[in-house]
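As a starting point, one isolated chain is supplied in structure tokens, in the form predicted on its own.
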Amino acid sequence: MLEKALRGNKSYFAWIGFLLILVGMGFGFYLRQLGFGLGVTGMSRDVSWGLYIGQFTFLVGVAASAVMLVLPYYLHNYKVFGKITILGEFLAVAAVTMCLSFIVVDLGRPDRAFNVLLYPTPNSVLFWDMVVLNGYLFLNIFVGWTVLEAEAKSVPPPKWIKPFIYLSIPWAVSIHTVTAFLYAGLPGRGFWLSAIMAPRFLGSAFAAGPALLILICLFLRKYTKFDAGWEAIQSLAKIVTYAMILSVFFVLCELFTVFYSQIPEHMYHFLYLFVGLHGHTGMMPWMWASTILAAIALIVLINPKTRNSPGTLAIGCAAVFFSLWIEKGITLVITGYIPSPLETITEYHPTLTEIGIVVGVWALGFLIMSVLYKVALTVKTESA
């Protein structure tokens, strides 16, 4: 069925060409990093995780959010999601591919990735993160392609695929839970040392991923012949609304615990985020931007009138996506290092090389998603 991705209009091929250029530019920056080492990035001994791991953390959530379509459609027979479940699964494929790519570029030496396979350590959370991410990628490719192939032949999906579908539901939760444990299991980092880190991750995941999918559905509805159905979009919008409320609530719980207990090493990180610390304010503009976007999102999505309008719904979903991208993709990771356990402050600023690689990886993800969506939409249009 991949040949269907080779057919399209000028706009489609212009988009693919644009993404290929960005991927090529990103690869060029990566070759520079590969030659000179991670010294060309803004990371240091004090801040050893930066923009790469931040994007990885955020995108794991986007990938996990596919369960919000798979679970109602396959487990509860919610037929409204019939047209867009495949879009959620293919979005997960693109997101997990980006996650793995960000891990590779963060390693500095990509050959070190094989150490996880050559010297497996089941007592390490990183080992299990590798297992769940690759397993989830396989499940979404296998399930999505098998179901789509059956639809192209106008036959029901084979019965043997159902166990894989049901397995993908808890597996989706596991990928973000294990990622959260990477942070929550580090006792020396007070900002991450929280029992609700995993619920926070899942809450933001179930808001950001469906929000992106709604934006994609609205775009396809306007510029292509594919219509996901307004009822499906509204159902997703309600999921985004409740998940965003939970995400904000969990952050407020963290703030109460930190400032009511007055534990200094926990307070410093949040003070650095919101008001700066000892004159250092690197993350403050980002955190306030995330906060303002979250407030806009809640105002738009909680109100039924604005949520039911395509224009304002798009604004609300964009606010959700970028608010959580800032929170999980930038501030969460970097602030965990500032200040250090020795109370030193080393601010982090990504270099042009890092930004170029990040843009290239995102372009790779959108390229994969565009090709898979072209196949899926062609099949659905032809079988309609």
Contents of the next structure:
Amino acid sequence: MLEKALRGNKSYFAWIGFLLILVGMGFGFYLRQLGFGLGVTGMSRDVSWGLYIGQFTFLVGVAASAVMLVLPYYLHNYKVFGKITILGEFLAVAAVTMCLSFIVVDLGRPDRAFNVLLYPTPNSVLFWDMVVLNGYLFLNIFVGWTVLEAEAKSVPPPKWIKPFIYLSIPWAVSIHTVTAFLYAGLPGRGFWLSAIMAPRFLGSAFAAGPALLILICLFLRKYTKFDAGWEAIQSLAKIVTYAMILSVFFVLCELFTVFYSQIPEHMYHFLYLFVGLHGHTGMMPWMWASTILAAIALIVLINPKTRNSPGTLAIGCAAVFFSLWIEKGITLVITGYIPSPLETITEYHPTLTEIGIVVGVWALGFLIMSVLYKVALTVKTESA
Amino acid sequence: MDDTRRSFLKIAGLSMLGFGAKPVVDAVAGAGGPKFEKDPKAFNGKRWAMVVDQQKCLKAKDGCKDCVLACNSAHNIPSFNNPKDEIKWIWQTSFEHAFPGQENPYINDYIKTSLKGLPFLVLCNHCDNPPCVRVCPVQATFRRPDGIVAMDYHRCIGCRFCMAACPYGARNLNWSDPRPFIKKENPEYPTRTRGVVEKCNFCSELLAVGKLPACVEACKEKALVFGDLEDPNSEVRELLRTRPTIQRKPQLGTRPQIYYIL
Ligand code: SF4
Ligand code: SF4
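Could the form predicted in complex with its partner chain be given as well, to go with the form predicted on its own?
Up next: the whole complex, starting with the chain shown before.
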């Protein structure tokens, strides 16, 4: 089936070519990092995780969100999602690939990455994260591909695939829960030490992922022959709306606990985030941008009129996506380190090399997504 | 594994499988213990710990940093001269950074007047319940039976999960190749490569040959006292019995093993 990705019009190939150039550029920057070490990034002794781990965290959410299509379609037989479930699964494949790439580019010694398999360590959350992420990648490739292949042959999907589909549902929840536990179990980091971390991660995941999917569906509707169906898009929009409300609610819960209890180790981080601490305001513009975008998103999405029209829906979904991208991709990780456990403040500024690598990995993800979508949509339009 | 059992295994292995099995049997039998002999002079502690006596530090010369410098040269610590890449195993910092959350105007005043505002020494606490060990995905950092939290530089993948987990900022990554930045190399201790984490090791390499940690040895005022907590007659136990001490962030349940006398 993969050969279907080799046929397309000019703009398809222009897009693929563009992504390939970005991937190549990112790889060039990565070679620089490999040669010199992680010192080429803006990370430091105090802020020892940065953009890479932030992107990783955000993308785990995007990957997990496929369950928002798989669950209604397969568990509740919600036929409307029939056409786009595969898009969710393939989006998950692209997102998990990006996650794994971000982990690898973040390692100080990538040549030793396989030590994680050589010395399996069940008490480390990172070990489990690797297990669940790879498992999820496998499940989505396997399920997506098998179902699509059946469709290409105009036969129903084989029965034995069902257990894998059902397994992928709790598995999706697990990847984001385990990723939240990376943070939520560390004794000295007040910003992350919160039981609501995992629910908050899931809430934001189920908003950001489907929001991206809506944007993709709207794009495909406008520029290709593939129409996901307005009802499907509307159902997704409702999912995004509720998930976004929950996500904001969880953050407010966090703010209440922190500011009503007034425990300094917890409060300082939030102060740094929203108003700055001792004159350091590095995260403040980002956080407010995220807050304003979240407000716009909620206004647009809760109002049925604006949610029902493609133009405003796109604005709402873009606002959700970027608001949560800032929150999880940037502020969540970095603020955990500011102030440091010794209550000193070192700010973090990513370098050009670091940003180049981030762009390269994103381009790789989009490349995988575009190729898989091309295959899926060709099958769908041919069999329709 | 005791000797009778080992030779039984050997005999059993040989008789069952013939001589071809010898290397296998050797490997199995050898897994029971190290193949090298311990230095007879080695210190054999059961639970190493340290007491830092700020009162004694008072008597030192102005701006004394002997302990820090001794550690730096004993362990080939590079000097990058910028806080971003900095590597430090033991260093000096003010009370509010060493003990955040415990400061108040009166204790700050006490430190300024009675302790001459001298900085506090901070280093890895060799926690009894170390979160860094809990999170490491490859067991590159581990707790030895004698309580030392050690690093395997050859296994570490540089994921920096341990740096996020340590509540004392005790850990360092080699953000780039440290070797060009080592002032004078000490051949007795390995240099590290870029991309691995390192931290204070309580001078396990010196303890193994019957020497005290470099910082302890370097302090002319004997402000650093190192010893075995399981030995009721040790100097550390004596100090802990007779002087009130505090630890850094004991509320986190890490059970830090550096004790401070104010
Ligand atoms: S002080 Fe930090 S590095 Fe040292 S044992 Fe405790 S948690 Fe680990
Ligand atoms: S950086 Fe090294 S020592 Fe620290 S958790 Fe990762 S592998 Fe373990």
